[in-house]
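Just one chain follows, in the form predicted alone, and it is written as structure tokens.
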Amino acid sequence: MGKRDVQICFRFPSGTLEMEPPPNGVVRTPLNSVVVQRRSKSKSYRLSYRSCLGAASRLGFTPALTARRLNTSRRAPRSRNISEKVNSEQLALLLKTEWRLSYVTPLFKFRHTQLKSYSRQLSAFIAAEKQQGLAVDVEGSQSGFRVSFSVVQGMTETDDDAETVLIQIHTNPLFARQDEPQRSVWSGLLTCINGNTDYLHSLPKDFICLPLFGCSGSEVLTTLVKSWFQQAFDCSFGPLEISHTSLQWLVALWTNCHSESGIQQLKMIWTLPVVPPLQITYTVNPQDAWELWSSVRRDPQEENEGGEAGTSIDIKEVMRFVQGLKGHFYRHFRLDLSSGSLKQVSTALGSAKYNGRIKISNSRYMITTLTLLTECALLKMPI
């Protein structure tokens, strides 16, 4: 048999938003499960990232981020109106693509100011390795590829934080016209938005780093245009999941920005581990998610202890909300959810996938999402 595919959509019953916790002999998924699952992947983190640089790699060991742990706090999203600073066609290009992650480490002597001579070389790398009989042929496009790089201003949160950078190859559609435009077949990104300061502080001084590389296109383009980064700055590449913790929040910080922008819809595809494989589509209303959300955040008297109202998520309402959300479930099917893994999360913001597949859908809260996705990528990396 093969795998099955459940889809749910309901609203919650008045009178319901309360927490149920599952009966006894139900498998709960603990709240340090977490920092269980990073303790145990570091060291192979380690010797991975060791074995990537090689002894001839310019860049050290950096102070380690291992010992450290996803954020178990951060601040709730703001709406902020990033047009007014980012160039408009970059902005169209970052909300309407899906992008497939990376981590990279550190670039070494890259310079934004260089970035027309790293076009030209970067054609050339590819123009080069098609000559040697490399299949780099794009369907619908003639064979010349042109190559650019701009700078996107406006997106950096910190003065450590390097200028986001966007990538674009060029060609020719088949049969064009003289006077018709070149078309966009690869779109790259690299990004550093709220960087880890500890991190960036300890990097010599000729490393620059933008730790959350994104990348849509042919994967034959992906994998030339990594391997000239790897040639040219001694970097490495690495593939970024999003992490079952990091959908979660997600799924909080999504949900918390409905009552300013409406979310829709919020839809959950969770994994149960049973044979055939059982895959659950769970759709929420919006409103009783968010009033689910609400019923689960601190107390404001509670909150002024450490701060402003309101101003930051602490992971246990995050793990409180998600827990509701099995609870109204296993309440009206009799699953339980905490058995199994969530494996996507969409709403009008956006959409992400555990295989590490991002698209942002909102530029307001573009900024929230970049910020987790950063601390994503620089934790993966062992330095």
The other form holds:
Amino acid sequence: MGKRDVQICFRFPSGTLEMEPPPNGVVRTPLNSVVVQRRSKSKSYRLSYRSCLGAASRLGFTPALTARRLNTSRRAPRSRNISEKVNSEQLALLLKTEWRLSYVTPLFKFRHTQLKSYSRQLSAFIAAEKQQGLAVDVEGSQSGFRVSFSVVQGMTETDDDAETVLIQIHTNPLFARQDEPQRSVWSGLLTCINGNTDYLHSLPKDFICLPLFGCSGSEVLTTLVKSWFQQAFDCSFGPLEISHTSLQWLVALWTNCHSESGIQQLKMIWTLPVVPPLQITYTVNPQDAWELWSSVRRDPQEENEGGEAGTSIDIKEVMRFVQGLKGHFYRHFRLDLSSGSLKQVSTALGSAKYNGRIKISNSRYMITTLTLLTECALLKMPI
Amino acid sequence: MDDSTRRLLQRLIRRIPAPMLKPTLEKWGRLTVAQRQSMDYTQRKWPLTEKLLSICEENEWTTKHITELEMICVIDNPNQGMWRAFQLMDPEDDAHSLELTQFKEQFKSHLSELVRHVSVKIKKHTDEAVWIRIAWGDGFSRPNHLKPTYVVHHLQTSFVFVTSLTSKQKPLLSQALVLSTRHHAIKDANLSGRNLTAIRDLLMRQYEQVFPTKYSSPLEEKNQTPSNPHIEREQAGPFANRLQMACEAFGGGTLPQLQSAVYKLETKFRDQTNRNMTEREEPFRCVVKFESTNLLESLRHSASSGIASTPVTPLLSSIPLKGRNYFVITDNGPGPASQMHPSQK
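Please could you give me the other form, the form predicted together with its partner chain, since above is the form predicted alone?
Below: every chain and molecule of the assembly, starting with the one above.
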């Protein structure tokens, strides 16, 4: 990609360790502690974490910023009437698709003003690859694709968030009639919602961070788009799984929304490691789930502080909630769900799967879900 | 030859797996020697279908003949579609001495009284099972042979297995069965699955049973995983206990293949640490569904490996014990559809 000097600066907080949790809930690991125990065993998590520790120790810096963990508390989701701010067509596309997630490292010199040029470049790239014979059977259309990049305005939460970009590939038949609708064969999404401000500020000037990438459509086109991005912006993609902690967060966050807009049911799918594998679908009535959730949140200590209890959710409450559900299951079947793994969570607000698939069905709580996923993607950044 | 007969034959040939085509046709026995020799089974299915259609014209087969072939094919390969089990209740005195010819006549006459146009075919299989094929019509149309219902009944037992039955047809079939088998009522046995042999074995307990023994006998597990000898020595006793209890609950050897079990729980939430929920009057409603390629194997393995605590809870062990896979569990005593108490812990 040519010579380029990359400077990565770490910001060190001056002063001593803070003992009380800061308002936005991010816990800073003390400077001399090294390892944060991750419970997820998947290889990609271990690789990225190890590489970040290795790199940092080589540079001689203590990994204050790279030893991150998932937020231990977050704001309770409020219903947001996002349809006022976002274009309704784009919103419809966001809501009806099941996205396959990946993480992307920061993009070098990606400009939101150059989207038209990117569209042309990507169409040309796809056409060129087809002629090389590398792309086999792209939807059978003989004459190429029309790519469109567009900005989805109205979704950013902080000033540091880059604007969300939507990519769509339509078939472009050679002898199209005037009114023939163009079929969309592939959609992609690049977004960053409520990204970690320290990390975003630590990036050098020309990098734009849009860590969450979602795609839906044929694998062939996905590979082509990813390779174009890698060539054009010197970034790299990697698979993003939704860890069981994040899935448990979604269980709690979505149940929390039941009082404002009904979730219809709380469905969790667990798999047990027996031979042959056993799948357990645990569906809870939404009203009962919500009552269990609110009973778990009603901590007398928090009530004395007043006011704050309603707006922030702590990981301990999430754990108590899930433990309550598991306990009820155990009392009946004497089977501990902790021995298995949580693979899928579904409610009327959306469904999330362990292998990195997400579908958001209700626009009012989209921002909360995307915030959580952005966090997951940022945690997987190799540096 | 009728167009519908052609269609029926075409669909049937499509359903039969290619290697089974020759033996099934020979078992049927309606092809002449010359025709049998002219069939080239190395061809693909489409030319074979055409050949059979022309033979069909030659021999002037009617729908009746084709349905014979269909029955043979379904009897040989019963593990398709969803089978539901029913149980006949309150037998009369002469129910146990029911004979096949009597049953056949009675069933056909009762069903024809209830439904104007219906086509019934009854056949007795070698293993004492009576197979019934029913093509339903109504007052205005002829029987629809493309969507037949199959019923399997073992005479002198009270179990009936049915597939492809709509809710409209259910009361008619129930009435005919009850009258012809000399019982008073029929009820849903709450057991369903894809594999007919499995649900039949489960209900009739035709799989290896393991009984509690006074002297713990070492039940050998088939695949021994190599591990640390110290751990093995320490764990040998508890492991043998778990394995014994797991096999007592679910059975030994090969288990019938069930695919799923559904529990509808309507019990109260009891947790010492959570006072608010425990004081709640209403039940905590949820539905739990267990799914696996072989559910009983999975449950037995989870009990023997310690994932499920032993002794196995009655909720799980009643799948093989009572031969059901749909349960409604409430706090009170046996409700109308439930016969279980939840384990209070």
